[in-house]
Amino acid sequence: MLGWGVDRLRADMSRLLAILFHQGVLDEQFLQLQQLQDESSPNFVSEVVNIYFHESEKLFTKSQGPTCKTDGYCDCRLDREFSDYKKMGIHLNQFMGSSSSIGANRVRNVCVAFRAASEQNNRAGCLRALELLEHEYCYLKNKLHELFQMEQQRVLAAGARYPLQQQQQQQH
């Protein structure tokens, strides 16, 4: 019975990931950061990923842009006043680059976005942008957190299951 959790688990894993993937929420570099992980790290992904939040809340807190609430909701300081656009800029490559590295492709595309109005002194274009990266932050953080309760949920199903085995096999 314990096997057949494991498997809806990992099912249910594999398909929160196609969708990520089919989205664009996620790219390549997710799958590569997957890669890294072995049994010597078995927390290795979720570790990296909570990093890049943990630096990302920093950062927005500098920048005063969007902080994900821990019931699910976002925090957008939209009437916030754009006058330091190149400092603006220095955080918008900061975040896009950690987004990158973890394969955040959705929210890096709208870091770009963002970039371009910044650089533009464009203060309507930095609105949109920021309110749209405040949606696909917040969407991307919540989606792997799902993700990562599964896993643990899988790996604790897998380590009920453990011993059960291996009673079997002594048996045997």
Given for the second form:
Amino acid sequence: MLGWGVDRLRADMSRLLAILFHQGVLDEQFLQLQQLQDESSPNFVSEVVNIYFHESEKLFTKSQGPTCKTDGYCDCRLDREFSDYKKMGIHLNQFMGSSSSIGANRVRNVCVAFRAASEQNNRAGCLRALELLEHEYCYLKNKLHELFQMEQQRVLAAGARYPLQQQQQQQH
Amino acid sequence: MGSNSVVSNRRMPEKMNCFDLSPNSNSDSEAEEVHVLAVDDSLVDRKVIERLLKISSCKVTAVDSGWRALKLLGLLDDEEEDKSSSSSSDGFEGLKVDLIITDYWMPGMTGYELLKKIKESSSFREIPVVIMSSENVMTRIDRCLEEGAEEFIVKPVKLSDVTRLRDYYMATREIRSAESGINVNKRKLQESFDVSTASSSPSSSSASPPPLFSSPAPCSPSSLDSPTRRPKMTSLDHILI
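What about the form predicted together with the partner chain, after the form predicted alone?
Below is the whole assembly, all chains and molecules, this chain first.
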């Protein structure tokens, strides 16, 4: 029973990841992060990704503007004032950089478009890019949370299934 | 080592026979680990570079700004060469690092400005500096290489980039030990010596450790056949909308 759960979780995770890669939501940099995760740093990917979400929230102000409604999980509002393009540009650069560092490919691409629009002081373009950015960001956040939840469940299930193995590992 | 000895032999032929004569260089050759100072204002990137370095068996110190980096090195307090250079190799308060890797675009002090400050200091200019940037801007890359950066890596940084850097550093470590030994012992000839060993000029390839790849002029990117200095050239094309 439990064994079947672990295997199914693993299959579900693989499937989700495959979809995300196929959609271009994630790129090979995410794989690179996974390679950096091991026994000495077993939660590396989720730690970095959570830092990314936390840091990115600073870009989003709880001011006016619609929230994205994907599963009701994400609650971000982006500043629509655009009064200070230069400041926005700085934030965008940082967001773009960290997005590429975790392999958030589509988010980064929208940032590039957003930046191009802001450099031209193109308000309409910025608004459009902002909408896209919210959408992509929320989608990414939801999917990655889903992934990490599955991972947690898998670890728990694996622990229940192989208590002896876990013990032996700890003894090392 | 071959290319470096051209300069060294003229000055100190006897010294070249034994690299470990200088007690000062032992402090980092004792520890087999390469100690890297990573500078990046992005917390995400700091975490990633830290992990990349640790997994590559490097010791890491990660800071969030150029100012903090300079402070750690002890470069901010020491005004000029006389005070710092005489004590730099004998163990002063600053952190001893083997390699500095810094983001280019940071608020306050950019990676380029940090690079300049390091290369302007006689006690720190020997430390190799690598610049990282999420953007592949040719003029920016040229500027950094001309100022003496060892390498310019386009982000995101991969494990292969880090292991390559570490291997390069380890391979050229002996040369650096010899150089620092020479710098300490030949104070009088420092001026002319420094001109020939400073790795910031394009023609200095004979005096500095061999670049990562066999291109003779590390500061003229157009002549490089190394793909890694321009890893994202083609992939950026499809990103730009």
